[in-house]
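Take a look at this single chain, the form predicted on its own, given in structure tokens.
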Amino acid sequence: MSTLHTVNKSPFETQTLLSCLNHCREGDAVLLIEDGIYGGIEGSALSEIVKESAAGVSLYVLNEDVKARGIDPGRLLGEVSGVDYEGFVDLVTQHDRTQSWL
């Protein structure tokens, strides 16, 4: 059974991405969208802790996201995929569970 797990608070303004990231168990994903996806940056001050707690967890940032921060799309982590409004609607269907962390 794998979750798929949606965070939109800045890992910098709360701790709600690592507190997800403990929960995560392998197999499970985390889609990073709003304010959230600046957990998903390269070169931050969380970006190595995120990349060690996201182990076997696949992590997704919703791409209308980071075009609306004005975020360019090189500076996100290797391990980060961008998806779409129907990517997102994929992960939702391919989890068997959807949490979303506020």
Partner chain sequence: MKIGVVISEGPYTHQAADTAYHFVKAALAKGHEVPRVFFYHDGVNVATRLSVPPQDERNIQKNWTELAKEHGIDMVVCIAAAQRRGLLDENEAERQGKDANNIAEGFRISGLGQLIEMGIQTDRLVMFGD
Contents of the next structure:
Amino acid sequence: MSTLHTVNKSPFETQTLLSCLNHCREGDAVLLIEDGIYGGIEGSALSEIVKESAAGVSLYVLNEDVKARGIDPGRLLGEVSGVDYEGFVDLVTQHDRTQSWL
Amino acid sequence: MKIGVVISEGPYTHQAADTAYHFVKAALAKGHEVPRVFFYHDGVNVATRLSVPPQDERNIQKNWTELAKEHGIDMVVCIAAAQRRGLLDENEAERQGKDANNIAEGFRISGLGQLIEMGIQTDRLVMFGD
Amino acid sequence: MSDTKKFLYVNRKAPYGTIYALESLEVVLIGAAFEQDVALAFLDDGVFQLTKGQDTAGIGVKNFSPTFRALGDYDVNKLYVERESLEERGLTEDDLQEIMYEDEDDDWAEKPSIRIVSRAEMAEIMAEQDVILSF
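Condition change, the form predicted on its own to the form predicted together with the partner chain:
All chains and molecules follow, beginning with the one already shown.
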């Protein structure tokens, strides 16, 4: 039994991503969408804490949102995988529930 | 799988209604069912047929109306949230003594019970908002 | 599968600054009629929704905090409040209003609806749900 969490806010604006990661359990997945994708950037002031908090959790970003914001996928954390909208759907169906961190 | 969707943020201001649209299209393309989309909070504003976005921008309401028509999605606008924000169908406009209504084709106004029912009847529920 | 699902309403936003808290409560009240297994979670700024002494006269907005005390009448009596969220905000359980319900399985004894849980317990509660609605 596992949960897909979605986060749509920049971690530089709100604590939502960290709160989400602090409530994840081993085997959960976190998908960063919309402004949430900024939480997946390597070399930021929050990169280390995101990596630490995400231990045991699979991190994803929505490719379309990354591209829209001009973020080169090479600048994302090594731990992060990209998915498109169909991949988003797969994550929803592969996990038992979806929790949107609004 | 049956996937229910909630949109709880207004169009144009927030990306929620767009992300939800692309998500629902992808879910349908993969052969899943999306029996209902529920509009709540400022998300009810997606349902106005009076919005006139510039020609070179997407028309969020029209996109939803077309998608729902093509795939038989039940698009429900929460009545309590809609009344606060000036979204009325013909019946409600008459009942409230208002001189106009503004609900677009494909949307219907109903109660919050439809949200709970969607949670009960679908396999997954995904919320898009702020 | 039984017809009863576990519903969790997750409240992470403070009251009045935005409408989410009030409209969340409206869903809870309507949802109570569906006889599902309902619980509410209060974490992050959501814990501010439950503080006592709210007086909204000066801002001209309806004070909906007394409605939480009526939830027991709707058989909604699991209000999980995260301890770490309280502590981070300088609050203790004493800052929250008292919310009671009558336990029909225990000769209608009055019991508190608010249950203070740790962050780890909150994560566990979230992981037990069928449907999670976030406000």
